[in-house]
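Just the one chain here, laid out as structure tokens, in the form predicted on its own.
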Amino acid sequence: MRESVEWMVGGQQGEGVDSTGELFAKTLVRYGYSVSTYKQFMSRIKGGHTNYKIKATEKQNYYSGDGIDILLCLDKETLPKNEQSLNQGAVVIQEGKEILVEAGQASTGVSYTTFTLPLKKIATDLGNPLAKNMIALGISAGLVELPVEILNGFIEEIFGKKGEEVINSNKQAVLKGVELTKEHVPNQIKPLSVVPVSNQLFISGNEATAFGSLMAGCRYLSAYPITPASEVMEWLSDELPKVGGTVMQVEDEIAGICFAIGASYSGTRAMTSTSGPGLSLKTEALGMAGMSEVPIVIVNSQRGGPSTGLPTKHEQSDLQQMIYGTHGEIPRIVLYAATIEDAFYIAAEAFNLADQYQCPVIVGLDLGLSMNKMTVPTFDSKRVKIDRGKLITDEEAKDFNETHFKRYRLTEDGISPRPLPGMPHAVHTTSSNEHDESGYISEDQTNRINMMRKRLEKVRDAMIQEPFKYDDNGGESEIVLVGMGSTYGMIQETIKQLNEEGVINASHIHIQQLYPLPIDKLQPLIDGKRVVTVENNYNGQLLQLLRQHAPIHNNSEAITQYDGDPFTVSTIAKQVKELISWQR
């Protein structure tokens, strides 16, 4: 029996590996498996080569794993590409003239079986020539021996609308797909463990961020289709209205985050969503937010940079633009999802950190998280609560006896009460300019001094409920790997492989709040230890962030990459112990 299977498709552009992709996920999640899962795509809409990667376990996975074991190949790219990471006995289906299953070996050692067949035959003779995907996902349903219910059940909902031909079509494909493994590779078959359903969500970052954002009560989005960012938008499109809020697809990035100023500052919970080139263009509204107190949330999915880079490629180097970007110095929070799950609950954390310290606060995603799905526990509703900070209303503003009301107020904790604009008894200036209480340009020395401090120091103390998530290893590590964003699954496994093979103790840290950073809580966490940040940009830039609060300077280093790829497991594992054994 199998407690664990990684499956694979590849194929071209427009041959439909993403839907085949994600129905055999669905159909895993809802035999009960945790699934995690990672597309490869080309900044094109048609041709040249994807794949979709899947990892389904029984307990709760953040990866979609290193290896294969039922590889699908749609095109002959699909196996030269991928031979080297078939896992020992894998099975590879791909398209031929005849039926053949062959024994072959990769050059990392592997051996594995191919099993060719004529798909396209098959299916044209079945009465549905299109239907070559579902025998294949027949075939990878029976090496496992899915129930064919299940599958059945999607195509239901897939086909629903073109009728009882094409539904039963298709069901005949898969139900060929099954029978042909058991008649030509019965040896291969090797049956999933049987595990208890359980209540969960098969979502991705993009749409579990937007789905805390809409719990936290945002009524209003503005945004430029930008990938990975785009599915924000679209989720949204067709959530908010149902609720009574709004979303606009503007002309450009600027007009993104202009637009949901002026929602903003109009008392609407308001967000933006963008990726890396669309942040650079927004930064000059950013320091207009940061200087007039608006409270705004943009989220940054990131993508490979700089300029146009790599636009559907994995990357993580917008941390210091994130943290630093536009000119001046402004008020924001900065975080950065550890996993799926995480996505929601900081999302909506973000609105109430936005008006609780009347700021901008960026939300960070990264193409691994934003556009790949993973199943999560069904989210708690419970645990998302709305606080609108020093938000006042008329009656509160009247209380105050003022002609013109102090918007900027000076305050002990430097956030001041903030009314709408259209209160009688709060009338007041807003200016992009620097300003006194009353919002009055002003240029005085001493009230620019002020004003400074107040904004700059009043997020201080902001923080999330879970900064970030630590993994102690029983207190015992000699060295602790801290990574930000979907690094977090490929972390948490090569630290259980390298503390199993003996190799070394570590710990790992994994930060969701970047700025401001919870330097006080986590400084007894890394004194004495290595410090290994795991990150992919090439100036290693979590680890820069790290050396500006922290004196690791002498014993702190950086696993990067920035080839377009995820980390592996295997990857930063045999970096660990390149550094360990460099040390000793």
Second form
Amino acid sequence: MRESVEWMVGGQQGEGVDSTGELFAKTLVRYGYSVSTYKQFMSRIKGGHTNYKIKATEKQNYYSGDGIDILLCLDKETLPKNEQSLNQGAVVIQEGKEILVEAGQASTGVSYTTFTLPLKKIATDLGNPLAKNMIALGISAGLVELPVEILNGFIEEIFGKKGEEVINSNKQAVLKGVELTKEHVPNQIKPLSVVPVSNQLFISGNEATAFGSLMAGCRYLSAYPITPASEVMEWLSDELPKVGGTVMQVEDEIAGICFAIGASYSGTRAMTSTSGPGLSLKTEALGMAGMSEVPIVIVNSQRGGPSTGLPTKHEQSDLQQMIYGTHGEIPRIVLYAATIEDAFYIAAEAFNLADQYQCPVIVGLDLGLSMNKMTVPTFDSKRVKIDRGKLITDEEAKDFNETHFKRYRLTEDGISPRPLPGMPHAVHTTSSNEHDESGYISEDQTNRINMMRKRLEKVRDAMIQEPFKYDDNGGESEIVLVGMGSTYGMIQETIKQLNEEGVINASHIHIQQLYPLPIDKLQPLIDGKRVVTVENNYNGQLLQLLRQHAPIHNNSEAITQYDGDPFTVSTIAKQVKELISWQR
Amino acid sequence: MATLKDLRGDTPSWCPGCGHFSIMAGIQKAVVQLGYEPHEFAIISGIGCSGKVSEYVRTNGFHTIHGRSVPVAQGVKMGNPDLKVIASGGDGDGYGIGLGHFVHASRRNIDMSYIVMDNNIYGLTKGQTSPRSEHGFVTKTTKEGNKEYPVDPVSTSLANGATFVAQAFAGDIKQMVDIIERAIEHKGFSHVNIYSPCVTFNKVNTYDFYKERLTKIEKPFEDRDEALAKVRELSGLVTGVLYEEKRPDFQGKLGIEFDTQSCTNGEMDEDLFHKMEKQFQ
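Mind giving me the form predicted together with its partner chain, seeing as the form predicted on its own was just shown?
Once more the chain from above appears, this time first in line as the rest of the complex follows.
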């Protein structure tokens, strides 16, 4: 029995690669496995090679894996493009004129088996040429001995509206696939062990972020479509109207943030979602939110930049833009979930922080995290409690007894009681100009100094529940790997592998709160250690951030990758080894 | 009942004689005459001399950034549909840097008013050409005369579906107040362009210039094409309500029972959570 399987389907865009991948992933999830996925796709609607990668494991895993045990080729490009990832003993399923089982050898030296068969013809013979992907899924299920009942259940869900005939032909296709496996490639791959089914969710980072936002009371999102952030808007478009909220697709990115700032100013928990190019356009309004002290949550699902860059590829290069983007100096908080599970809580906490500190909160994601689904233990709805900060009622505003309510009252902690427009005793002025306590324009120098201090000091102590994840990996380490976002699972596995190989023990820090950086808490964990950041950008932006806060200049490096693909465990491991040998 | 005194905010810093004084007074008067209280309004302004109106009229105010009063204002209305919302700014703010938003607000029809103080010049930056400056207009940045032709604001909102389009003149307060009142009471997006002479930098489009040239439209046109034709015929030098149409506003069309303000401290709604998590299981 095997405890994990790595599976990939590849083909031309528009051929059902995505739906085939998702169906197999869901089947594994329902069987009780923990599943991580990664979708490769291009910035076009039809054509171009795309693939869907799955790693299913008995225990929770956060990485879609380096290798492939079963490769399902729906086009000619799939095998040559992915051959180097095949694991020893892998099975390659591909379309051909007749049934043929052959031995193959990859350039990496591993041997594999190709199972060629006329999928389309077999499907046509069964009466439904469209069911060829189902035959392939049947073969996949047959190879690892997944019960076909699970696949059949999904078929009923998917094709329910299309009638008995379509359902039956698809079920037959799956069964045919299983039979063909038994007949031609029996026992090629060890079957998956049976695991107990637990309460897991199969969800993407974008969906988890949107879900967390809704649960935190967000009732308004305005945004402009952009890859890889659109699912946040799409999911909320379905769900918000059910709870009295709205999603608006507005004319441009600037409107996206401005509408949300307006809605937040008038009392609704509001957000906008975007990717790098959109964040660039939003930065002036981001400054307005900071200056006028209006709470706002901005989701930035990063992709390959700069400019239009690599719209459908993964990168983590907006770190500096998220922390510093906009002219002048504003209070802000920048968060970045390490896992899809964290994305739910971080989104919810973002709304609390925005209200508590009356400032913009940027929720960073990256394509690896945002567009790919993963199984996670179901979320704890009690973990984050809604906290609206110093929002006051009209009764409370009345006690101040002011004709014009001082919106920017100077207080001990720099945060002013915030009434809402519409309250009879709290007519007030909000402003993006430098202003005095009443909100009126002021160029007075003493006032300027007071207001700058108020705004910029108030966020100093902001802290989420888990500002970073830390794992000492059970012992002393000379080296600490530091990452952010979707590299979490890869770094974890790299360390495990290096440890098992006896190369080195490394500790792991994964930062979830980038600004304000929780340096006091981080300092003891990096003191005296060699700091190696693992990040998907050229300049080592995370390394630069750490160097800005800690005296690590002589003992720190960055492992970077900026080709549009996420890291693999083997690339990180190789580079760590090189760093170590270089030092010695 | 609120009085004009209740509507008085910060002390204006506009040049003496600026048309904006009349427009500010017009907004104040309209609010009072309609019987509203200051807290029921939110005035969202852009940047420029005109942008200061959100501080000078004592209602709730939000002085935003250049060109973005219209999207912020629409968001304000989305966040709290009970508020009366006015966006205000100048011609540079609304027809230059913010023009895109104006077109989309026109077609979207959110229930709010957009009052533009049109002085055909950039005043606060001290006298550069504006998207409303006439062809040949000489300024610091167009010393040989403006080589471009001006944006036509009312034709733009008319052509793009605005349900209330009007034009007024700061030199005719009575008509202006009447128009602002009608704009405020109109359910949907109402656009009011107001000629507001800049006495310091614009020596062409003066009070006298407008007094001599403006034609009053007494009654709105029945259809957009007629209104557009008249605006064209008179080179935009018209005042009055040009077009008004009863059509469900954006929020009405959504058919949502808005519940946006009830988010209070405490635990997440657990029933809702369990209902929603099902789709991921």
